[in-house]
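This document opens with one chain alone, in structure tokens, the form predicted alone.
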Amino acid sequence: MPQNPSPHRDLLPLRPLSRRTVLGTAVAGTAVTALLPGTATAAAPASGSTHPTDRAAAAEVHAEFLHGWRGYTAHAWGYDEVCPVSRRHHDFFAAGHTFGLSMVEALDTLYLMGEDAELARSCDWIEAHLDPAQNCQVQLFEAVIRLVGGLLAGHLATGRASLLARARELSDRLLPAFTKSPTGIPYTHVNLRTGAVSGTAVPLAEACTNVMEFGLLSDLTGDGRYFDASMRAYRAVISRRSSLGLLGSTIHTETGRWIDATAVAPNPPVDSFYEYLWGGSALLGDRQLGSWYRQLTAAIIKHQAVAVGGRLWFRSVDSATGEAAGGTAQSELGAFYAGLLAKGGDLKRGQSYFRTWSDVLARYPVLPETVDPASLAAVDKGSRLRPEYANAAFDLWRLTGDAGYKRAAYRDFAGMRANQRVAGGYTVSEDVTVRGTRPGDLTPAYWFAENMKYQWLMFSATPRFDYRSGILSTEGKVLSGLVRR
């Protein structure tokens, strides 16, 4: 690839979804015509790899799936997160309070997977015990993908008021972090009980990457504050951006001056501020954001893309002059990336960066936390459990209808069941380079969320989802596309 390939050309067009589409029934005709299957043709990833069938690899996948539930409801039921070796529970937010994440990020995974016994019970303990009123401080980034999001995924798969009563009512207690900045870009903390903001130093991802559940949030009630809010931080982001096109990594909210002006897209702690301007265009219909997204994309493709050992990888360098600047490490969170490109419009850069990930894939059990891209050796040699890869490979699939993408995924699973199985669960690992990762204690609340409704959704072929409408966020949360049945 060389070093400053034009911009996009070929972007495809974003058409809004109707609100009976946003709503969750799924209509014929108005889908994003991106994310169609079968409408491209794909370069398979290279991989020897392979899958039982989509019915014994659905099966497969729901079993596991439960296998975790099952280690949550058993040792960590009412409590945000479980730690499933030693069998505890783990506070996400704030010690001492509890938001019940695991549940409310398993919402509309239990009703993909027809669990709605599990459901039921998650949604009336969410009625009965979540309080978002508590008198802690907790990350607004955090709080709005995981539960906003959470809980409007599940009120468009249950049509519970009460859970998109409580988004509302937490959403109105996190709007603070908006109103009293200066700037509109959001402070990153917020008392929920009294609206005491905290946290200056912004990075990127935190400042946007909430206009997808505001936006909706803002349709489902008629209330516009939320979706405002959203886009005056949006505006304020986007107005500094140098005369490259670039955008920095971290924003101070009150004097709104670059704290780090290094451009990293699409590693940390950038990475879903740009997935929002696509996904919120697509799922809102708004051009604005869509005219975002396409603008800085180029940038990025311009000033950012480069070939290291024949693979697609993106390097750091400074926003105003272009230079290279910062450490060359690659972060897992980034493989997200391969989507958006190809769903963006630019599907042979998608490809190209996924092929990129499936060769780290390829050199270990599961994907360590960060690479080098010259020797992809493990930098950072952990594992989150992390979702981004099999992320792509979903979105990738959708796009071409190509079975190498299943492949990859189930490679992906494969590997996370042979490694990070426990009996209480699934569990991060903290050295993915020796024998067994040497397994740590914690199921991430976004496995719940994420990882196995993307191997799900490839295989199960549920009728609970409109494939051609679907739309999830940065947290796989299905923001539209739920079939109710």
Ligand code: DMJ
The other form holds:
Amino acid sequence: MPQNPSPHRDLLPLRPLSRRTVLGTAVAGTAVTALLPGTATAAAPASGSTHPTDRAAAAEVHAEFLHGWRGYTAHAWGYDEVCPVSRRHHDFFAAGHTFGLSMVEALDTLYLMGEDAELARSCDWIEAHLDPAQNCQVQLFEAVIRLVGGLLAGHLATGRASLLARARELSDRLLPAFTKSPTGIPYTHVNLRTGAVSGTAVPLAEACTNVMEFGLLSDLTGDGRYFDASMRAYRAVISRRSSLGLLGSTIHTETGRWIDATAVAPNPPVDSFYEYLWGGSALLGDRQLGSWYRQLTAAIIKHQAVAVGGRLWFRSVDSATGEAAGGTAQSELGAFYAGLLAKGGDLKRGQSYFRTWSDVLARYPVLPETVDPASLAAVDKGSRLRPEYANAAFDLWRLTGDAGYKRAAYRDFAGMRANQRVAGGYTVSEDVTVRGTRPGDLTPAYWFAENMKYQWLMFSATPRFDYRSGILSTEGKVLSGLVRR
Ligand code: DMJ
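Given the form predicted alone above, what does the protein look like in the form predicted in complex with 1-deoxymannojirimycin?
In what comes next, the whole complex appears, and the chain from above leads the way.
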């Protein structure tokens, strides 16, 4: 069981990293400290752009959310995701199997936006149709952050016991991924009906991005098995850190050996591994998670923080030697780390990293998937309608109150609206370097959970969210701080 069973207690911010640790690092020829301003200022430049009032921005965000939602309900209702161009649907987990993923992901966003009728009909569909015992293999990581997290947030938003029961049944069917593992590091996939497991090469994000959902589930049900499974996985991974205090990126479920010992934080496939150390600590009041977060973050800052082109980036290194290893391209998925660093107590470095991504955004209509840190050239020119930049803006705005982060978020929103809006909703892009960004044909379900929620929370001042203490998961689910009214 979590040490502190109430998610509403012990929400103290983590102790900031010590100043000596934070500032004692200079790498790659340029002092990283030079990138850290003396004052807590400023987000994105966004020069020349106009900014509506918060009220007007909230109305715009709401309208665009509904545009995407109508695309889903009109063309893919009852299925996982909408293809808004072809107006077809997409099965996210397994062909021929639906979990109604987009509506599960949208539940707490619908609540926060006051869309109570849509929320009710989504809950009704889930109660009637969401089958957690389907004979198909699902990816543990995605099932936990999207489905379990979505059902839990939906339960917190509505009080419907059926959503908690569904989250619990689903989690029971996911548990074999942990309990069948000799090391405690979960298999990547599990068959929901048979409990058969597979996938022994486990990226760190997939191993441990579950303690927030499973900890909360243990708290709500009084059944400690979920939280215990998560903690065993964390212990198994972290006990295998190098003498430098670094972790690799992919590990073997059964042997516990590193398959890829390159430390790549905050990039995938490790990104949310670190996010959940802080998040689990904040949500559950677990001191061990907080301690691991601080230790591992200190090692990342020491060995991976690097100044490239006058900007803060994180290089990939061999976890054993600290020598540069692997590629240099940086993933947009890592942009969330600006917020995480700040939440973890290193506000200045978080702000610095946010400026890095703001500089990238200044070059493109929407952020590309990966960039070269030196030139900011897009390496992967696609855009998967990602939420990480808005997530970081939201976190930094909550911590600082600096309206610059709202402007940065609005710029992200406006770029998305101008380039990724189609008649049937919102879509991913094939190439952000060409005019119009060449539309693809998918609204990823996380768009309903994340992008629009961060924007809405920043501009709406909704009384349905506790801005002081609310805690969101990596998938944007509000796991603490929903105010029922
Ligand atoms: C989301 O599913 C989650 O935020 C996850 O942690 C990684 N990023 C995707 C969306 O980009």
